[in-house]
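Just the one chain here, the form predicted alone, laid out as structure tokens.
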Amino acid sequence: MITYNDSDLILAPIAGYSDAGMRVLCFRYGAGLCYTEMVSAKGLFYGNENTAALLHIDKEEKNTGVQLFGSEPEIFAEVVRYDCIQKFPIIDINMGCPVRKITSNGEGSALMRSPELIYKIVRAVKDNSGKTVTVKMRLGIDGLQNVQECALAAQEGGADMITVHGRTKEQLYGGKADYDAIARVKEIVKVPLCGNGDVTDVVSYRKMKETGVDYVMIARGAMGRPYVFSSVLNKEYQYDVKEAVLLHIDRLCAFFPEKTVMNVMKKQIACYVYGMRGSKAIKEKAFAASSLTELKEIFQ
């Protein structure tokens, strides 16, 4: 089993959001596995400090995987040996990011143009890390749904689990995730499959499970809503947005300077208060705050 907590739910790697504070909260509410934000393999290779900062793990985290992105097997082979990566039990390879600044470098979902390269990257990570290796991909790119071919290439390379987001690169995050396409991948792979896309509640979770997937990944549905894991699993829970925000701030303060925490939390707070009465006023005050003390006072 890849997850713990007797949970088949996984927090997706979410750029700008799945930091240590968010992960701690998601674990508390029933996530079985959480991933870091995506981390540049090349950034690690060249010693980028901003890249290394994404690798902090909170003392409360029990089962966190690191997600790497890149396009060069040789660099992957090198960085997965680093101590900062070896501390993670699971390494995920990003083959699904649709953002232009990533795909224009041949990374993210652009890797789906070459199943052969997918094989080489997964094999490089598996052979040199000694870790559980997972892969996250989309349905396809350039108008071609070749997810089955890419999934088989990842499996052949040594992937221990494959996650499929039920959208193509061109769809970005719009439209509806294609669960039927995910089910077709499940029919041909031998390793565990994780389904991703539009899972926000127990109804969508059950619909995803009908595809036959072994695990279910939640992304946007968890932003500002860490309790979604308990909700989906039909487990009783108590949630207070004030306590969640203050805990989130506290956990980030253990790793980052105040300015960084301020920048991160302003985005997170917009998610925490979304749909709440008076949310506009709260966001305006949060965005105008000039110190963590002031930011905390808004919620206290």
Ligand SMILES: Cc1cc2nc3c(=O)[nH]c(=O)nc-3n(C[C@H](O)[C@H](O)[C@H](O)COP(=O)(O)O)c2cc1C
Second form
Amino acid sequence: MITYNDSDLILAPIAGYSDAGMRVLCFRYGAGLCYTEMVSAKGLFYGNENTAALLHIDKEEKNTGVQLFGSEPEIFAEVVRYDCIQKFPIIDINMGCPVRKITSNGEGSALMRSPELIYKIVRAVKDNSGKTVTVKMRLGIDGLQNVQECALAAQEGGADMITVHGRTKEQLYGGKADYDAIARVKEIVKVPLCGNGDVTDVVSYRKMKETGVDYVMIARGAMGRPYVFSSVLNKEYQYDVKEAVLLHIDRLCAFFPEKTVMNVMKKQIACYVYGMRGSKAIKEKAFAASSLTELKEIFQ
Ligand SMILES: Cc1cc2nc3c(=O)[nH]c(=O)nc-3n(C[C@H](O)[C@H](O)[C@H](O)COP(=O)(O)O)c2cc1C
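Form predicted alone done, so how does the form predicted in complex with the named molecule look?
What follows is the whole complex; the chain from before opens it.
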């Protein structure tokens, strides 16, 4: 099983956002699997200290996947044996990041230039981790829509699930995700498929499910809106933004120093209060806060 909790909904890896606090909240509202933000395989290999906090799992988390990015099968083979990776039940490989800093190293969506390399990386992770291995890709790169070929290469390498974000690398996050292209991948792969792109409510969720995908992944629709999972599943829920923010702060304090919690939470709070009455004033107060006590007082 990829997800738990009878849920086919997955929280996407979101750099700077899908931390342990956000994941705990998303699980509470019905996510069946949550991913960490992407973590550099090379960073782990060379002992970069900044990556350690990104790998913290809260005691309440039930089914969290770690997402790694990189381009060298040998490095992947090594780091997936580390205890800090082995504690995760699922390992995801990033094949979709469009950011130049990443693709210029041949990582992220640049992997889609070589289905052969995709095969080797997935095989290296599968053979050396003993874990459930998933991959996340886009529709293609360099004007080429080769997601089908890449998905088959990942499947051949031993991937247990493939996520397709229905945009090419060049589209970044603009335009509309192409659900027909996702449906065409579903027609040819045997492993479970997860559809991603523009799912924010029950209508878009149902549209995505019409493609035949087994799972649905949500990123932007869950930022500051952990209840989106209950809402999409048409389940009753209660939500209090104050409680959510305070719980989020509390969970981050378990592993981040105060200054980092402040920086992370200022961005998260901007999402939590987005569209709310008085949100501008709350954001201004949050950005001006100089201690966690001050930040919490805004919500207490
Ligand atoms: C701020 C931000 C950070 C992201 N970080 C990652 C990441 O670390 N790994 C990844 O595979 N995708 C990342 N993505 C892409 C999302 O996981 C997702 O594929 C994309 O946003 C489309 O889904 P959505 O329409 O539900 O937002 C990021 C997206 C955003 C907006």
